[in-house]
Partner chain sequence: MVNLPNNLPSTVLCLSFKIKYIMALNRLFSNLTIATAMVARRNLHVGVVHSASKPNIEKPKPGFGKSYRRIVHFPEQYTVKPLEVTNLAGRDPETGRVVAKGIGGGIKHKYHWIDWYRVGPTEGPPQEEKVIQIIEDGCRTAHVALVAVGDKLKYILATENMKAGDIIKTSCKLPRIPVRANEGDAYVLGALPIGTIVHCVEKEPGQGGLYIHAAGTSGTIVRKQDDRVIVQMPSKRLFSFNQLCMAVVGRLSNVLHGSTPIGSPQRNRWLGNRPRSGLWQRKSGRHGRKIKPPKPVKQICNPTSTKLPPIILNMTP
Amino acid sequence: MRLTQALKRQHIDFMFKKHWLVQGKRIPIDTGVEKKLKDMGIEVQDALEFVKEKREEREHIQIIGPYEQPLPLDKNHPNYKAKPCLTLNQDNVLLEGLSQAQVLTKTIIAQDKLPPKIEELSRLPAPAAIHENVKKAILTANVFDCEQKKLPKIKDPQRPAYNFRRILGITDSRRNQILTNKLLQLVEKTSDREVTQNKYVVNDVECTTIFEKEDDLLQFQDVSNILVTSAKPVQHEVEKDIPFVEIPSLYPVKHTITMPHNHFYNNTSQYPFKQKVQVKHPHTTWLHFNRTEVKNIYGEPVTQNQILGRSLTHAFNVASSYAKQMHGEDVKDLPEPIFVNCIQTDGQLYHFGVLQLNTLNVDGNEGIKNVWYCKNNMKLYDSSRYFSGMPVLENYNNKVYGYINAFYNS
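Would you give me the structure of the chain only, in the form predicted on its own?
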């Protein structure tokens, strides 16, 4: 039978909808009962008003929930201060990158130079089985993990309005977490028992340091994705007769640019371990660079120079918060240097650095300065992906594992 307009009018679903529409708008018919009851002196009440519960004033009871509700950020907040504090946190980067970090921390740089002990340990050959396990760890983090989440949108500069198909896969934070933990586990397996027993490994610990520089109150807030602590402070024998990159001039840019003002902060620095803990001395801090989390406040892509500056400020944060716990909040020139090893990675590129903290008096460019020894842009591999249905790892660099092992055993 051919469908026609007349046939469609008789469709049962159409009829049911129309019937429901009519029945839903029915108006109650006045039967006259209410008038007769009033004539007989019987009071008539609305049923809805009769069943409505009368509210009584009761004593307010504070219900304890799963967590305390945060206090409103106003002038009554206990951490409110009238003087603003310029804050650099883990999700932000400095506009001028490494040069701005030098000015903020009063640090000179030894490019492509690490302490001799680390260079010596990095050249020690590792068994072939270790490098095979490192390759498996890379493939596990980039290919074999089962996490499936929406990855960032793909953008083509030549076609900015074109929408590519969304891709599901392993997020950068997940990849970095898996790879770093597996590499550190391999290093611990091959290290001496005395070395591993005198170290702690903790994940995602926060350090905060607050200091003054030229009448500005500054604060670094950062999270060590992995912090390795030791029973004794780290000591390095460093070379003195090497060329250093001196502290540059940022004129006309001010050294606090891209650091937002914050009126809610603590006046004291915070180191994640209490002073009575024996294995509390910072040894090596791991910092992950996740492009989906670390942003530039102006919306521009994060540059390589800004990533390098992030390593320096992170190491300074860990070292200075530890120094203030040991020597007091008002310490300036330290009685002896504090060394902290730092490794930053995005899962493929590795940046190695050692900070020699000599002073917390960061005003000006004269007097005692801090020293940053670094070796940057070491690529662990070129590509780790599926190719023709097979997992492929291209151009594995075994020198990176040598430096990781040297940092742990230094």
The other form holds:
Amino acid sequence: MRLTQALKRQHIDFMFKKHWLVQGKRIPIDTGVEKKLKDMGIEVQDALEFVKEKREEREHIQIIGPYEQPLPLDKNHPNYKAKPCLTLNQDNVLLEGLSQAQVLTKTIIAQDKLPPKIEELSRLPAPAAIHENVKKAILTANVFDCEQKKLPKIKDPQRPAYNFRRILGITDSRRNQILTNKLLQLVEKTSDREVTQNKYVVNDVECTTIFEKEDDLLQFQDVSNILVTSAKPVQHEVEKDIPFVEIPSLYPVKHTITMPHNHFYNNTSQYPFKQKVQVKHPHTTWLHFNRTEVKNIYGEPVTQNQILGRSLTHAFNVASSYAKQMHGEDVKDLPEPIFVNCIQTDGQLYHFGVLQLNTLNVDGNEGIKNVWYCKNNMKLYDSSRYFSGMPVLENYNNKVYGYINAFYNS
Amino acid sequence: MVNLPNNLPSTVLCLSFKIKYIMALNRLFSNLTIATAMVARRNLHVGVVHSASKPNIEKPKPGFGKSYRRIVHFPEQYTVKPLEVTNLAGRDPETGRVVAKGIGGGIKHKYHWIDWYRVGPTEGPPQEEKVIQIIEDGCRTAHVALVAVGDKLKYILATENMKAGDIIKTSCKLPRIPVRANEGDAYVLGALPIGTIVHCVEKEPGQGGLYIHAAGTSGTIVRKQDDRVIVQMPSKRLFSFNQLCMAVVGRLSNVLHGSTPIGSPQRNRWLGNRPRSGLWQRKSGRHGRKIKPPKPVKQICNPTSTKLPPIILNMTP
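Right, and the form predicted in complex with its partner chain of this protein, after the form predicted on its own?
Next comes the full complex, and the chain you just saw is listed first.
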């Protein structure tokens, strides 16, 4: 049935209903009087605004309450500094990854080449019992631990609306912590007495370096998950004739991108050990890559290049904070190069690197540069989980242990 | 008796007559029972005031860029971090009533805040920017490109052939000779030659890209007249813009979006569209394609004068 007849039917009460609504909203005609008065300089004020009661300003009474609240992070905070410092945390990643880290730390890279001493030591075959123990360590970290925490949600991009069952299990930070601690323990057990007696192994220490590069104040603030320190500084022989990867040009991107501004910082660098400790020279630093903690600002997953850049900045952080403690805050070119070994891992993949810190003067591209020897993407195992109710470890790679041992004993 | 002035409209005079008639009746029956007087008084009021159970609610209508699908919680400063969103399901946030039918449910997507202002130097070489990554955005049909320039990261709408690592240029300069522009570059309309494919066109210079955002769409520069440039929109309508308005060259990404069918009713639900029935009436003659003469070229500019706000006279104090 066409609704036109029922809809267009006229009834005087329709008009009465609408009339009050229509007449209740009158749009005034703009006569231009307000504009003319304003041009003449006479102030025009809305009558309803004039009639409103003005709020009187009352003095704000400072009441402390049950306990002292933390001071708000604004200009009145005691640590506030006008000049912002660009900070790189352990949760932050650089946008361009390794290339940006190269520019920031003025480093050239020797790709897939570690110092000859380490390469030699890594080729030493370890007995089968040790490899069995390594496999046990991997299973302990991945499968046999009793932590039950909510793991991140599983999402299938092909089925965006499907909610998978929430998995409870071992968090990646705990898994990495257990695995690296067990591996180090194994290495220590099989090493000589002179080596182990002169080394300290510390967990979760924070290093801070603050330096200037081309009028920007930069700060690296990293937590070293395991820091192995030794009584004597690390010495490596430098190989000649290595094809280095030069410092790239990041144009049009600046080298300080994705480093957030921070107005609350200390002006000095911090190294976790005191000056008078004998065994304070940094030997090896272990860095964990936990995918749940380390994220990009823009929400996309962290790329391989960004992970590698992270290990370079971390090694630079440890080395330069140590150098600043040894030689003073304003040291530029170091009398002797400082070597720091760095291993970054996310449990499965291992990225090994050795940083040769020659200078802390990171301005420009000329002059003495630091060197980063690296060997990346070594897979320790393919997968370790429960499969049909049985704990399973697939495709164990025995070369990785050789490098870890070499790094400890070098 | 209220003396109503003579120059009121006829509807009010009718009302005044009715009032007089009813008041006469009232006096006639005044010596009778109270009930009749009450009835008479109620008759007087019924055409004048709405009952409390059905107050007059003015609901807004969807349209002109406002679809009641989601609210984005924008922070004060521009950021590249995906923003939190509240779904509205077709409801007006103020009244809470359904304003747009057929919206609701679906997968909730975080909003990528796009920087609509392509600002470039007015003299000298154009500003160069690097595309970092192309991201699919759940809140729009076109893809979004993460772009880095200097210290800043921002999102822009991705064009058809844009990929990670591209360098795009921006310039606000109006040169004497038109520029040969590449896809993804942003120039003023006056700087581009006739026949250029553009998108993300500004309404007035400096207001941010407003027109042509959907996947696969593009406008064409048809001709130039004095200081205005005439662009053909995706709907084939001709709009005339100020020649200093910025526009981005190229066609928007996700070109196959318009030609892919949704596929299933469930997929429509994932997109946030509720089942709709009774939407289209065959016999009323209102729905369907119309054939009309082409409209004249529309001048696009900001309104010069705004109406004063209405004075609301209602019974509530």
